[in-house]
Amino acid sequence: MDLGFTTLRNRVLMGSMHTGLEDRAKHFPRLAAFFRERAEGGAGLIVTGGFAPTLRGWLAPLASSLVSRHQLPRHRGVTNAVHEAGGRICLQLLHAGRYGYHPFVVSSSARKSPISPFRPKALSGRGVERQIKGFVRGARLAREAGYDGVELMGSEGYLINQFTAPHVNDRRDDWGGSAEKRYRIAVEIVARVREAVGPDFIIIYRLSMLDLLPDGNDWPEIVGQARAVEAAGATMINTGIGWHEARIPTIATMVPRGAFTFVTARLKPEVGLPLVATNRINTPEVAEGILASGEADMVSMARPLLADAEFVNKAARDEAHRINTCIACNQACLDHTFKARTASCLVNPRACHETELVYRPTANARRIAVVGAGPAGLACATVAAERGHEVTLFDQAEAIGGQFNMAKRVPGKEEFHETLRYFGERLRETGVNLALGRRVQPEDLAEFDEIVLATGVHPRRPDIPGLDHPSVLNYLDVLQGGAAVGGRVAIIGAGGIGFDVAEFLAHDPREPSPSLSREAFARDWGIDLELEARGGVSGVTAEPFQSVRQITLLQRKDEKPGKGLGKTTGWVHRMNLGRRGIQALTGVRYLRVDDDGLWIEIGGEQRTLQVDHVVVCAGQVPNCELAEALQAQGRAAHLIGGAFEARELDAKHAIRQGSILASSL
């Protein structure tokens, strides 16, 4: 991709990402490692995770930003690292504005923000000019250490886009009121930059195309915005979607693949900036079809590259089936981020731990069984062979997968097919041993050197009367069993397996799922196609699809149903149950089951649930019968995943187990 003064050898973006590597200065080389496997795996060009032009922009106290020359030499270890792999890198300059983590924080006017607890200052005008200052100081700082360009954050509600949307914006001096005043600021910032820069300098321009709240920015606005900003001097509009705040997902597993290109594709023949299109585009098909298309002319991929380094290669290789793809589960990066926890990747534990997970060619290669094909077996065993280990992994199904198969099933968990795809090439391609369909003895074991147990668990059958019922099912019998379900069931256990139940009971299989469709995907959030509403929301509650069930979710803790669900996507699937119609009942105390349905007892008040089904999604036990076995004949066995400690159903914890196992026999 010609850019006239430097050409980028390909049309991927690897797009920025908060990894918590860039906060401290300790970091870095793990910084740079994690980037030059990126460059040498084939992305055209890399954005950073943000860094604050000032330091009331920080996202949190002490947080990264680039604002003194002192900063330079950390990030020119970043800098060398991508250049020595070929690669090009820029740098992204976030202004947290109202979601700042601080007391400190400003923002276009005294809005406090849903998702901070501090009230941000409204700017003066000298202030103002004192923040745009800080972007111009923090792309000459970026040029001096080596960066090919900036990206300048003007979307998902940060900063810039404050002063943008009339959502925050209520200002009625020289940087608010018409259209054009409110987007003053990023035109300043975009010109200013470039004269400070000179014209042989990336200038990425994050535009928020689509904010996805009622009192956003409209259409024509978003229009001139982008063209402001090219007159200005940008190099490239890279596409936004949503504001943290907005009530829509936007990058979860059950947003289709590539559900806002659209939105790329109407502004392109508005101006004349290459275009990047973002959000969802997992698998080199779907990037393709939108270059091939002319939706975009580049593709922004974040987490697909965190999930597998190798990704561009692989695809110019015509290698796509080997791709580790990102199942958008955000378990491992964005859960990890909104924590304080370094990013990682639950299908690729290596991600930003690229000097500490380190897989070895052995120099001892031993005869290892893994017993359990689930995602900790499938991860030891694949890593233990890679290795050189001869591995033989058994498995009582005759399919790979464990409790992914049942995951995969879950209306808007499509994308657990693909984690399963790959660890089926990585099975052929590093020669392990299938031994499926199956039950292991311990006498199956006596001539291996190692013994790994990846054995699972057990559904957890709590203590209540007339579980023996004929309508009492558990989640494997619903999931994995097909057992029939009537029209009225109760769900005992309100955590990651009960919501999922829930969904999969809820869905009509006659009906499209929405995470497969665009346009169910938008009638269910009410998103609008047309960008005829203000902010790309009609403002009225959308239509989801109606549970083809009456169903009731029941928890013993009187607290919030689905607590322990990811931080960055419980909300989402609170709220789609809520929507779907799905009641919620907390505080619970079970007391029976007999052939009037479920009684339980809430507040001290009893009642009767008459339900057809009772499903059981009351946790997990490991199943731990071969290790016990094994333990009698005084025979030792790594425990790993399930068997080691019952989580729910934990693949993120999983997955890392087995391949630190793995690198470490």
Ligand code: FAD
The other form holds:
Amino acid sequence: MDLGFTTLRNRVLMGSMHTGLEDRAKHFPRLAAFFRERAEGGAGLIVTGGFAPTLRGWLAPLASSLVSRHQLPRHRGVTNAVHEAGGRICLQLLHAGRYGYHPFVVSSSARKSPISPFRPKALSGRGVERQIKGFVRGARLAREAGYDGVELMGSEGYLINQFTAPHVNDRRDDWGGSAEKRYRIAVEIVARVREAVGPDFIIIYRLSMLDLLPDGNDWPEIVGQARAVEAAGATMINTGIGWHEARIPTIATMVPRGAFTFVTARLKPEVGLPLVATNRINTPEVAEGILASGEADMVSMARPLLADAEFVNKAARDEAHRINTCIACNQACLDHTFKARTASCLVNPRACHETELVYRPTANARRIAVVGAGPAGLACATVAAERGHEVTLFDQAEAIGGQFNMAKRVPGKEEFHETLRYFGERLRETGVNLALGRRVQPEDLAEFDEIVLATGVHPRRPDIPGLDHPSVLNYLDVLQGGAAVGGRVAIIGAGGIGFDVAEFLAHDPREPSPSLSREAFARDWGIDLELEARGGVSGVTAEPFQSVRQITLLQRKDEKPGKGLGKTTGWVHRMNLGRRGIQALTGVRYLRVDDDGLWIEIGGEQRTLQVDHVVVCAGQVPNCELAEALQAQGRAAHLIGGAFEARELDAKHAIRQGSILASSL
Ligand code: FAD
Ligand code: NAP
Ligand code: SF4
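I've shown you the form predicted on its own. Could you give me the structure of the form predicted in complex with flavin-adenine dinucleotide (FAD)?
Every component of the complex follows; first up is the chain already shown.
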């Protein structure tokens, strides 16, 4: 892609992600290794995680910043690594404004955000100037550190966006009031950065094209802002969708692929500079479709390159089937970032651990049996075989995947199919002997040098009188066994599986899953596809899908249901409950099940839930039968995934544990 002063080798931009490795100098060698692999994997242009241009702009105390020449040596390791691999890299300058998690936060106005406890100080006119100068200094330093450009973060509700949108900005001076005055800060930053860095340096402006807040910008104001930053000297405009505080999912797995490219496409005829489309672009097919149809000039993919560093090379070789696809779960990336942990990836535990988790060829090839082809067993078998071991993977089922075969049936979790497709391909590539339909007994394992048990879990059967009543089912019966479920249902257990079963039972199978259709998704969440409403969302047009069943979700703990769900996605699931008309009861004591239904005690009072079915989703316990039988014979085995520990188990732990064990065998 020709930018005039430089050419990018393709139209894939690796979008900015805060990995947690940006904050401390000692982590920069790991950051360099992380980016080197993505540049070697073919990404055309990489954007780093956000660096604050002033200390007021910190995301958190002592978080990443670029404010001094002392910080340059650590960055040179990053830029050199990317350039040696033939890539290009821009540094993102991000001023958190009122999203900062520290007492020194500033913003356009003194309006507190709902996602930080700290009320911001409204910047004075001189204060605004100081922040702008910070951006200019940051860009100059980035150039000195060897970066090919900067991305100026003007979206997602961070400081610049806090000026551009009336949602926060209620100023009446030169930086507020009319749309032109509100976005003046963006124009000043772009113009002054351009003046400071010269003509041959990439300036990406990340523009909030859809605030997803009722008092966000309207479309003519967004077009005005885009034209103004173009005139001020931006090289390209990247798309930003939704403020962090907006209560509409923008990247989670229930968002359809490419759901928001229509916004970038609408801006195309209004400006002359290249536009980058973003959000839920996770396959070469989707990316190619956007480019071929002219909706955008480049595609941004962030999490998909965490999941597979080789994404672009594989796409270029027409090997899309070999890509480890991002399933948009957020479990190891964004959820980690928001808990101040190093980011990684559920489907690729090497992400951000490139220097530590290395799959070296073995010098001591052995025969390894892996029992259980769920996520833990699949990861273990393929890594061990890649390293040169002779691996046989057993499963009693006729298909690989374990519990993922249930997860993929839940509306909104269709992406889970991709992980099974990827592992199927990996099994073939690495030459694993696959033995399906085999319930393994200890004697089947006599010939092997090493035994790995990845036999997963059994559903927990709680001690509630009447659980053998014919109206009682468990999640296996519903999601795997295809049990017919009546119109009135009580679900025991409001964990991840309880929520998923509620979503599954709420959905009318004749309707499209909202996650598979942009129109259905927009209708479900009240997004204005015509872009006539301010912020792209009127807030009153939402017509969420209603549950086709009368569902009650129950838990014993007296706390909000689904508290343990993902940090960045739990709210979506909880909102869905209410929007679908599903009732949640907490602080419940289960008394019994009989012909009348489920008897419970809540707040000291007894009640009967008159339901057709009670579905038990009360957690899981390790499946240890094979482990115990082997132990009885004095044979050693490695335990991973649910077979090792069911508490806290999820696919992230299972895949990581399988991969780590296989790297050491
Ligand atoms: P399993 O997936 O349980 O696999 C164990 C395998 O061992 C099975 O295939 C079984 O057939 C086989 N096996 C057992 N005994 C034998 C034997 N003797 N011989 C041969 N084969 C045997 N996790 C997340 O992280 N995110 C999610 O969004 C998510 N959603 C979920 C939704 C649902 C509806 C369900 C049910 C689970 C979900 N999970 C999710 C949980 C996740 O799927 C599990 O944590 C993960 O599958 C555990 O992996 P595992 O390999 O340890 O075990
Ligand atoms: P879970 O999240 O631990 O939830 C178990 C539920 O069962 C809790 O609500 C618990 O609530 C209840 N429970 C526990 N013991 C009980 C008992 N003896 N009697 C009655 N109720 C009992 O486990 P899960 O739902 O089985 O999920 C399994 C794993 O898959 C979890 O680790 C989860 O993270 C993962 N998963 C993740 C997602 C996701 O979207 N990220 C989706 C599905 C599954 P009370 O104790 O309060 O009653
Ligand atoms: Fe994608 Fe989930 Fe990996 Fe994040 S953790 S990159 S969302 S697959």
